[in-house]
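Below you'll find only one chain, the form predicted alone, shown as C-alpha cells.
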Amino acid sequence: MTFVLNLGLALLGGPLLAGVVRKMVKARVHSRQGPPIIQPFYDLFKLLGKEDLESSPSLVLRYAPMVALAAILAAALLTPMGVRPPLGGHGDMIVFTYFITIAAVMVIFAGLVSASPYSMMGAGREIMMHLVVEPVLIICLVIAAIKSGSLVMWDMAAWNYVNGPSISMIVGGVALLLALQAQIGKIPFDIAEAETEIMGGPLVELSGPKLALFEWAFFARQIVYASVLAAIFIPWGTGFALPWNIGAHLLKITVIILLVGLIDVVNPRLRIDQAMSYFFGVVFVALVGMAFALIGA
C-alpha cells in the first residue's frame, strides 16, 4: 500500500498541486479567472501523444527523460510521506541523495546534447544552481542524522516527532525551507529557464513524449522536496492512526506548496550572481544549524 501511496503522491500530486497553485494562487494574484485544476494532466496527456521529434541522434537525450523520471520516483519511495516509506529499509540519507542528482544531471545532459546553444547555456546554470542548493538539502538531512543518531530518513522524522524541537533542527528547516524555491526550479531561482533571456533553458530543443516526462519529473519533484521538509523537520501530525496521518501530511505539502506559488507570483528573478549570494547564505545558515547539531544544541 505504501509503494502505491509514495508513487500516486509523487505522480498525481504533483500536477494536482501545480493547478491549485495556478488557479488558486496565480490567478487570482493577477485577477484572472485561471485554468482548470487539472491543467496540468491536459497539458501531459497533450505533450505524450504528440510526435516524438528529436533534434540531436544522441542516445542520452533518449533516455535521459526516462532516467529523470524514475529517479525521481526511487526518491520518492525512500521519503516519509505520512508513513514509513516502502523503500526505507532499503536506502538512506545518501541513496536518496544520489538519486535527486540522477534527475538533476540527466537535465543537464539533455541541455548539453541538444543542438542549441541556449539549452547549453541552461545546461550550464543549471549546473551552477545545482552545485550551490544541492549542499543545502545535504547539510540539512546531516543535521536531522546527527540528531536522531541514523541516516534513514524515517528514523529522522521519528526522532524530531518523539523529542520534539531543538535548536538545530530548527535551524536547518528555515535552511530548507529558504532553499526550497530553488531546488524545484521557481521564480526568483528559475534561472536556468529565464523564458525572456534563453527561452527555456536545457529543455527549450525538446517535445512530445521527452517533454512530458521531464515536466512530470519536475512536478514529482515538488511533492518530494515538500514531503522531505515536511516529514522531517515538521514531523508534528504523524502519530495518529494512518489516515489521520496521511492527512496530516497532505496538507503540510498543500501549505508549503502554495507558500511556494506565492512567492513564485509575486517576485521577480533574480540574476545568477545575486542567487549566488543568496545561496551562501543560506548554505552559512544551514552550517550554522549543523554546528549546533555538533554540539548537541
Second form
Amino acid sequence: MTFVLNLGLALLGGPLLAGVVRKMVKARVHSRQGPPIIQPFYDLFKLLGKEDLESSPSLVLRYAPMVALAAILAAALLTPMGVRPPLGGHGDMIVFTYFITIAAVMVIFAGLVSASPYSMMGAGREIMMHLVVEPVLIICLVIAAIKSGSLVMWDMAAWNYVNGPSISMIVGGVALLLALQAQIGKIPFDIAEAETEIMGGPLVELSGPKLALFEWAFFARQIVYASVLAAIFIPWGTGFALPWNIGAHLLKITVIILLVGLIDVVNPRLRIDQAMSYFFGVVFVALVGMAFALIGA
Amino acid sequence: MNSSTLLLAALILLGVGAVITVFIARYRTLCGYVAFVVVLVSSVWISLVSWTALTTGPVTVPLNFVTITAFNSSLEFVVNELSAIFLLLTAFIMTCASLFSIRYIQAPMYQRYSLTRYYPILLLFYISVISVLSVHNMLFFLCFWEFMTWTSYVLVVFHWVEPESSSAGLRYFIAAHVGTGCMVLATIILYSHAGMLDFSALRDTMAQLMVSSPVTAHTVIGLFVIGFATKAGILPFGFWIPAAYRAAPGAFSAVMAGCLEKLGVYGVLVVFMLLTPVSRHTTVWGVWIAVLGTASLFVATLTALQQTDSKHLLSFHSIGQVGYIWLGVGAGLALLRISPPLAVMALVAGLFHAINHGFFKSLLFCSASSAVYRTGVRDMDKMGGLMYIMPVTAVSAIVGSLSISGIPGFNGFVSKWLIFAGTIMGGLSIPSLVFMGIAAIFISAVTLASFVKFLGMVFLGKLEVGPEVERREVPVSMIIPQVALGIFCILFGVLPVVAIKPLYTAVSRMLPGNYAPTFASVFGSSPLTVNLSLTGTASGSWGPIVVLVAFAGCLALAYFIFRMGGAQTRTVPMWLCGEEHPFAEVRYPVHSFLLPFNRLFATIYPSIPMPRLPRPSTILRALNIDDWLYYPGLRLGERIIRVLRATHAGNSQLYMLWVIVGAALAIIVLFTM
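Go ahead and give the structure of the form predicted in complex with the partner chain, now that the form predicted alone is out.
Now the complete complex, all chains and molecules, led by this one.
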C-alpha cells in the first residue's frame, strides 16, 4: 500500500505539481495564460515516443537515465510521506543520502560520456553544486538524528511530532529550505543545466526517452526533497487518521513547491562561484543549528 | 598438519622461494610463475591458520631456540583473532598482486631492470609482514618491522634510474625510520621500567605507569601513535605516501596501499588493546586519533581532487581512506568507557573499512596500472575511452570506484555507514565526534566526485590513444586479480554480516569481558539486515538485499517507462551548434574540470620544500676524487702534450732542424761509446 503511495506520489505528483507551478505561478507572474496543468505529462509522453539520437555508443549513456530515475524512486521509498515509508526498516538517512547522490552521479556520467564540451562543463558544474549543497542536507538530517537519537527518518519525523518544534530543528529547517532551490535544480541555481548558456549542460546530447527519464527523475526529486523538509522539519499535521495525514503532507509539499516556483521565476541565474559562496553561508547556518542540537536546544 | 606447523611451513616455503627466484630471475616469466605459486601455497596455509585462530582461539608457535638473553626475549609466533583478520587480508592481496605482477613487470618500461630486485624481495616482504602480524614480543616486532621497511624500500626504488623514484624512496626511507625511531624510543622507556619485552609484561607495566607517572605513559603511547601513523600514512606524518606510491611498480603500490598501510592500523589496535588497559587515557587518545584521521581524510581527499596523475590521485585517496579508518578506530576507543556497544560498533567499522580499503584500493591500483601498462602514460589528460579496448578492466575500475565512494550495495558503503552512525550517535556523549562525522560524510561526496573524474577521464568518454597502443584487453593473469578483488567488494557489500561477524569476534575477544556486548545487541540478529540498536530501539538500519531488490524493482519500472513509447535509436555525430570541429579542438581537459572548486581549496595541502641539510664541504671535497686527482692529472698531461705537439707541427725547417740535431746526437753517442 505504502509502496504504491510513495512511488505514485513521486512519479505522478512530481509532474503534476510542476504543471501547477507553471500555470499558477509562472504564467501569472508573466501575465499570460499558461499551458494546461497536465502539460508536463504531454511533454514526457511525447519525448518517450521520439527518436533516440545517440552520439556515443556507450552503455553507460544508455542506462544512466534509468538508474537515475530508479535511484530517485528508491529514495522516495525511504522518505516518510505522511506515513511510515515502505523501506523504512531497511535503510536510514545515510542510505537515503546516497541514493540521492547516485541520481546526481548519473547526470554527471551522462555528461561525461557525451564528451561534448557543453556537457563536460555542465557535468563539472553539477559535481561542484552537489558538493556544496549536499552537506546542508546531511547536516540538517544529522540535527534531526541527534535530537531523535536515531538515524531512521521515520523516527525523526515521529520525534519532532511528539516533542514539537525546537530551536535546532527550526534552524535546520530554514537551512534546508534555503538549499532546496539548488537541490532540485531551480533558478537561481540551475547552473549545471543553464539552457540559455550551455544548452542543458549534461543533457545536451540526450533526446527522446533518455531525456524524458531524466526530466521525470527531476520532477520526482522535487517531491522527495519537499517531503523530507515537510515530514521531518515541519512538525504539524501528522497526528491525524491515515488519510488526513497524507492530505496534510500533500498540502505541505504543495506549499513548498509553489514557494520554490515563485523564487525560480523572479530571480536571475547566479554564477557558480557566487552560488558556492552563498552555500558556504547556508552550511554555516546549518552548523549553528547543529550547535544548538548538541547543547540540547 | 596442525596449524602451528602450517604457519612455519609457510614461512619456510617463502624463504626457499626467495632463494630460488634469485637464481632464476633471468627467466622473467618462469620467475613470475614460481613466485606466484609460492605465494599462493603459503597464502592458503596462512589463511587456514588464521581461520583456525578465528574459530577456535589463538594459535601459538613457540620457537624458544631463538632466545636473546640480553633482552630477556624469546621468539614466539601467536596468531590471535586480530592478527588473523589482517593475515587473511594480506594473504589475499599478496596472492592477487603476485599474479598481477607476472605480466605487468614485463611491460617495456621495466625491461631494463633485473628481477632479482623484485620477486625475491617481494617474498621476503611477505615473510616480514606475516611475522610482524604474529609476534607478541616488542623486540622481535621491531626487528621484523625494520625488515619490512627495508624490503619495501627496495621495491619502492625499483626504477632506480629515474631520479624522482630514488628521491621518493629516500623520503620513504627517512620517514619510516623516524617513525621506527619513535617506536624504539618508546620501547626503551618501557623496557627500562619492565625489564621484559613481552606484550603481556608491557601491559602490566603500562597499567602501573598510568597510575604512578602518567606523563611517561602518555609519552610512550604518543611515540607509538606517531610511529604507526607514519606507516599508515596519516597526515602530517604520511607525507611520503604520494611520491612513494607513484614511484613503486603498480603491483607493489597495490600491496602497499592494501596491506602495508594497514599495519599502521593494526599497530594502533595493538597499542590500545594489547599494550594498555582501558582507562581515561584511552578516551583522550581515541579523540586525538579521530582528529588526526579527520584531518587527513579532509586534506588528502580535497587534494586528490586536484590531481591529474592517476596514481597520484589514488595515493592521496589512500591517505584519505586511512583517515576514515582512524576516525572509526579513534571514535571506538574514545567511546569504550562511555558506551561499549557503540564503541564496539565503531571499532568494527574502522576494522571493516581497513579490510574494504585493502580490497578496493588494490583493485584500483591494479586497474590504473593496467591502463598504464596498455597506454604507457600516466597523465589522465592523455587517456580516455579505455572502456572500448579494456572492458573488463573498466568494469573492475567502476566497481572499485563505486566501492571507495561508498555507493550502497558495495563494501565501502557498509563500513562508511557504520563509521557515520558511530560518530553521529557518539556525538551525544562526545560532541566533537559529530563534526568529524559530518566532515567524513561530506568528504565521501568529494571522493565520489574525484572518482567520477577518474572514471570519466580514463575509461569513459571518447577513445583517445596513440597509434602505437595495442587495442586489446590486458592479459588474463592481470584480469583475474581485478575480478577476484571486485567480487569481494560486491560480496561484502551485499552480505555485510558475513564480514561483520568475524570482525566482531576479533574486536570483542581483544577487549576485556565487560566491554564486549553480544553481537545481536549491537548489530541486530537478522542475517540479511544490519539493525543498529544502540539506544534500545533500532536507531539505524541497512538491509542491502531488501533495498537492492526494491531498487531493482524501480529499475524495472524505469525500463518499462523507457520502452513505453517504442522509440527508435539512431547514431549521430556530436552536436556542436552546427559547426564541425576535430575532437581535439573541443576536448575539455582534466585540469579545468572542477576549476572553481579547486581554486577554493588550492592551498589546503601545503607543499613544504625539503630542507637542504648543510653538509661539511671538506668531506664532500675529499669524496670527489675527480676534482682533486683525475682532472688535475688530465690537465697536466694535456699541457705536456701541447708542448710536444708544437715541436712536430709548424714549419718544415724546424722539423728538419730536429732531424739534424737528432742525427748529430746519435752520431756523437755512437762515436763516444
